[in-house]
Amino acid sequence: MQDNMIKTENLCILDKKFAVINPCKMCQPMGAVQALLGVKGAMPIIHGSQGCSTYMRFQLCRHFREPINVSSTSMSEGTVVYGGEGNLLKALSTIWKEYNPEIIGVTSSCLTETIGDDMALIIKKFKNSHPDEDLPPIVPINTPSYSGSHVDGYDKAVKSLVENLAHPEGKNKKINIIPGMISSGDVAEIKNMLDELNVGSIFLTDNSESLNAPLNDDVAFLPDEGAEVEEIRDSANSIATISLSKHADSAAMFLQKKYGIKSISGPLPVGIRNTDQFIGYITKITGTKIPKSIEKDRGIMIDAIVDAHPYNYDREVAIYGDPDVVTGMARFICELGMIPSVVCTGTQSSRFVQDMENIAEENDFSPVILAGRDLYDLHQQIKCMDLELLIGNSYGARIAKSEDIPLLRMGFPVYDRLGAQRISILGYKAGIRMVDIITNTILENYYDESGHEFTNFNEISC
C-alpha cells in the first residue's frame, strides 16, 4: 500500500509510479504569492526565472479577474551558474526606489533551491548595504516548487510574516486569524460573522479587499487593502490564533510557543457541524454571546437542508481539491444526506486521511480516499462508479464532460466562470447559498421540468 493512497474496498484504480498527470496541486511559491497579495503595500517576489512570476500573474489574474503584480530576480543561465545574489540585491534596490513597497516577501523558486542561494544572507547585505536608509520589511519565504504544495507555500509565508515582524507590546484582546487558501468573498464572510460577534481581529493574511477590488481611476501597483505590516506586528499581542486550516497552522504554532497564544486549528468552517464549532471557538475565548442575528442565520441553513433533502439524499459525489476544503465540503455534503464516495487532494498530508477517515466513521460510509494524488487517478476511479456531481475547481470540467457528471466549480483555480474570487462556502449565510446551488444542480440534471425524477440516463440524454 502507498502511503499517497488510503485504499478501501471501493477502490478501482490501479497505483501508478511513472508520472504526474493532470496534478491537483500548484508549487509552494503560488501559495506564498497569494499570501502576500494579503498584506497592504506588499511586493512579492519570486528569486527564479522570469517565467516563475509570469506563471503566478497569470493564474492569478484569471482566477481573480484583478491586475496582479509579481516581481522577478529574472534568474539565467549565467545566474544559475554563478548564483544569483547580483539579481536579488539589483530586483530589491529596484522595487524599493520605483514602487516603494510597505514590505517585500522574496520567494524562493525550484531553481534556486537546487543551486543553494541563500536569501536571508543576501537581504541582510542589502540592508548593511543601506545602513542610513529606512527600507520596507524584506521577508525571505523558502517555497522550493519541487516539493510541498501551494498550500505549503501559503503557510511558510504566513509564518515567516509573524516570524519577521510579531513584536510583544501588551494585550490587544483580539483573535489573529489565518484563513488559509480561501477566497475573497469567505475571508469576507467570516469578517463580517466577527463583526456581528463584536469580536477584533487581526487577519493574517486578508485578500478579502486587495483581490476583489472595485473598479476605479486610480492604477495600484501594490495591494491598496489587507492587513497592515502593524496589525502583523501586533498579532504578538493577541490573546489566541485560529487557523481555519489545519494545513497552515505554523504561524500559529510559532506564535503559541514564543508568546504563549493559544493556537486553534481547523476545521474549515463549512456546513453546520464545522461552523458551529468555528462560533464555539470564539465565544469560548472571548466570552461573548451569539447574537440573535446568527442564531437566525443557523436556523434557516436548517430549514434550508431540510427543505433540499428529498433531492439530495443518498447521490454520490466526487470532491476534490485543496485538503481543507476538501474535508470541510465532505462534512457538509454528509449533512445534505449525500455521500462523498470519492474525496482526493495533491497534497501527502496523513491529516487529511485522518480527518477523512473520521468523517467516514461517524457518518457510516466508506469513502475512496486519494491523498497525494493527481485529477488522472481521480478520473480513473470516477470511471467505475455511478457517481452525480463533481465539485472542485475548472480542472475537472474535462473529466466532468468526458463522464456526462455536472461540475459545481469551486477552489482554486476556477478560471472558466466568473466571480471566483466572490464564491464562498463559509459560516451560515455562505451555507445556505451552497444548500441552494447544490439542491439546484441536482434538479437541473436529474429532474424534467416537471419537477419528475429521471428513472435513467437514457432519459437524460433525451
The other form holds:
Amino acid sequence: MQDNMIKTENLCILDKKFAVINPCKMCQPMGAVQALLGVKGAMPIIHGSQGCSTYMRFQLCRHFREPINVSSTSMSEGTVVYGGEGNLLKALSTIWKEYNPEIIGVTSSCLTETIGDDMALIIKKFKNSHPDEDLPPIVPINTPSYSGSHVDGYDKAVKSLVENLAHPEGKNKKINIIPGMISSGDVAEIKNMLDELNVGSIFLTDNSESLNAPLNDDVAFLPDEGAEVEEIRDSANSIATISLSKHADSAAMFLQKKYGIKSISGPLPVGIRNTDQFIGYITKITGTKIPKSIEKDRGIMIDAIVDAHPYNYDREVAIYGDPDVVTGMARFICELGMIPSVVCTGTQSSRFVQDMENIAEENDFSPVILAGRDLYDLHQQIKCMDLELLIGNSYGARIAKSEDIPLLRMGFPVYDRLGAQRISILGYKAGIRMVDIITNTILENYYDESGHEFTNFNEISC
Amino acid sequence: MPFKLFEVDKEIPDREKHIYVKDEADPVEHIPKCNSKTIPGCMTERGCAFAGVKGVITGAVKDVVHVVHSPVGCTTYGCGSKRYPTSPDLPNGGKFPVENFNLKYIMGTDLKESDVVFGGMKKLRQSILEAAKEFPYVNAIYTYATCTTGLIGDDMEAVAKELSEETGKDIVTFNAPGFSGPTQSKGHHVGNLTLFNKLVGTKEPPETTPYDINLIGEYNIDGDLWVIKPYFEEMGINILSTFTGDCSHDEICWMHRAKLSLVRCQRSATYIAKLIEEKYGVPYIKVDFFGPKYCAENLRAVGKYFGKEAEAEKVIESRMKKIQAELEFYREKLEGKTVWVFSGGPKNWHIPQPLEEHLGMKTVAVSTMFEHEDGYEKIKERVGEGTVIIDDPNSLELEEIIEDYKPDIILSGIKEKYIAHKMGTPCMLIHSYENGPYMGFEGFINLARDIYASIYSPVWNMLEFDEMGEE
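Right, the form predicted on its own is done, so what does the form predicted together with the partner chain look like?
Then the entire complex follows, led off by the chain already shown.
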C-alpha cells in the first residue's frame, strides 16, 4: 500500500504502511458472487478451495438473512499440484445435473489464478464433452483475489455476463442499468422511479427480489427472481447504459464500444443533486417528462432538509465503505449542511479521490481522503478529530463504540442490525427517509427530550 | 438397509455411503463414510483448513495478534467472525489493555500480484514488524499461511524465527493453507501440532497446585467456559490452562504442568491432549458438559480423580436445585418434539441424549461437516433407532431431510438457518449462539429456553393468510 492517495491537510500521523489491519474491502470473488446473485436461476461457482465459498456464504447470509448458495470446486492438495481441470469439470457436471441452473457463473480465486488454470478452456472442454445436451450458458469470470477488491469483482462479473451473452437483434427502447453493489431496497427504489417515468429497463443485475424474499414454505436454491438470461442478451439492443456506480461501468464501456450503446457512469443517485442528475439523464435519453409524483417527492425531500437544517448544520461526519456509496453519501451529507470531514475506502481508486476533491471544492471544505486504506487508519484518524456521526458498515461499529460516536449503518456487510437488504438511500423517496433517520440520530444523541441541544451553560461566556 | 440414497442425490450416487440410518442390528463399523474429499460442486457446508486453525483454535486466544499472510479476502473474512469473548485478566494478575482484543483486530499482508510473482516474504516481514509496533502490548504474534502463500512457497518459518529475536515476542507460524485436507478439521490438527511443538513446555506457570487441570477443546463460545469455570473453582480445582477459550498465550506454554486434562471438543483438540499425555505423562479424560446428566458425570469423574467427590456432589446438587423448576417447565412444553442437530462435529453426540433425557425430545436426524470415524462411532452409539446420520450434507439434502423427517426444530449454522426458515421450520444457531451460553447446567436452561421460544414463536401460526372478514 505504498502508493496510497491521501490528502494531507488535517491528516493524523498514519505510519503503518505495509500491513492491513481490519480491512475496508473484500476480495474480487465476493463482488462477482453478489452480481451473480441478481441473475435469475444463476449458480455461482468459486473455482478454489471450499473455504472461499463458505466464508462468502457466511458473510452474505449474516448480511441478507436469506438462503445463499455458492458452489465450490473444493480444490485440495492433489488437485493443486496437477491443476484444477478435473475439479472444475466435475463441479460443472454436478451443478448442472443437481441444480439445473439457467446460467452458471464461474469465478476464479487466488488459488486457481496462481496455479494458472485456464477456465475458459476448461469450460469449452466441458461443452465439447456434452455436444448433444442443452447446457446452460457458462460464464468464466477472472477474479484473482490478489488484485483489486470486491468492487472490481462485481464489475468484472457484469462485464463477463454481457461479453458472453449480449446479442444484437433489433432495438428494444430500454435503458440498461448497472446498479453496482447496492442493497435490494435501493435497486427497488430505482425500479420504482423508472416505472414512474414510464421507462423500460434491463437491470444488470437485479437483486431487488432475489435477496429480499418472502417466507412462503418454499425455498429457492437459485435466485427465483432477478435479471433473466434473455434480458442480459437483450442488453445489446438498448438505448443507453447507466452505471449507477462508476466503479461498475466496464460492461457499459464494452457495450458502447462494441454496439455503440451510449454509456453514462454515475454518480450514484444519492441526495438531491445526484438524483436530479440521474432523472436528467433519463429524460434526456428517452424524451420522457418528469411526472408530478417525482416532482412531489423531490419537494418533500427539500422540505425535510429545510426542517432538518437547524439540527444538522456544520456537524462533522466520517463516511467509509465502497467508493461510490461514500462519494454519494458525502455529497448528500453536504446537502444537509453537514461536513464529511473524513472519507475512507479500502479500494485504491483515482476516480474516488477525484470525485471527493470535486465535492470538496463545490462545498468549500477540505476532507481527509483515505483511499486504499483500512479501518484501523480510519480509527486513528477519527481519534484526532471531533466527529459527531459515522456512516458505514458493521465493521465500524467497534470504532463508533470506542469513540462514542453514533453509527448510521449502511453498505456491506451490516450484520449487527436487521434488514440490511432493505436499507435504501437512492432517489428522493429513500432520500426523505434518510433525512429523517440522519436527523433523528443527531436529535437522539445531541438533543434533550424537549428537543433542545445539550448545552453546557458553564461554558457560555457573556 | 443401513445406508440411504436420497432422492436428490440420484446424480451423485457416491453420497449414499455418507448417509446412514441407525439400526441396532447393524455391525458397529456401519457408519457414514467421512473425512473424505468433497464432491466438487456439491454445495457443501464445509470450510477450509485456514478457517479451522484461525477460526476455531487460535481465534479464541486473548493476547495475541494474528497476521494472515494472504490477499485481502482471507483477512477480512477471518475477522471476529466466531463468538469467542475474552476477559482482560491475565494469569500473572495483570490486565490486558483491550477487552475482546481477539474479536476486534486482525492483520494481513494484503498480497498483491507482484508479491505472488516475486514472493511475499518481504511483505510478511514488514507486516510482523508493524504488528509489534502497532500492538506493543500483545504477548505473541501468530501468522498464517493461506492458499496463495502455500503455493508460492514463502518460508514463513525463517521470517518468524528471525523476527522473534528482533521483537522479543513469540512468533508462531501456522501452515494450514485453505486447500489442505478435506475439511477445516485439517486446520484443527495443524493448530494442535503447531501449538504443542512450538509452545508447550516452553514456560512455567507462576504457581502450581495439586489440583491443576487443562480444559482442552473449550473455546468459550458466547461464554460457555464462564458457566462451567465456577464449578471447578467451587470444587477447589484450578484451571491452569484452557485450550483455547479466553486463554492467554502463556497458558498454552505451560500446559505440561497440569495434573489432568479434560477434553471437551474431542474432534478439534484430542490431538494435543494425547501429545501432552505421551510426552509429559498428563492423563486426559473426555468430557461433554452439555446437559445436566453429562455435567454431573463429568464433575464426578474429575472429583474422583482428585479425591473431591463430596465437593463435586455439592456443585451438582446446588445447580440441579437452581434449574429444576425451569427444566420441568421446558420438558412439559418440549416433550415429543423432534430435532435435527447439524454441527461441525461433537455437538452431534453432546446434544441428542440431554435433549431426550431432560426434555423428552427426539433426535430424528444428525449431521456433521467434518467428523471422523471415531466421532461417528460415538454419534451412532448415542442416537436412537432410526435416526438418520449424515456426513457433509449438501443444500438439496437439507431440503429432503426437512421434508422427510419433519423436525420441529433444527440446531445448526447460519448457512442452513435461512433455508430452514423459508420452509417454515424454526432453526437456531448452535456453532456460535445467538443467546447462549448453552454449556453447563445453567446453559442447558438457555438452550431449552431458546428451543422453546423458537418452536412456540407466534409467527409460525401466521404463515397462512387469515381471511378474517369472511363470514
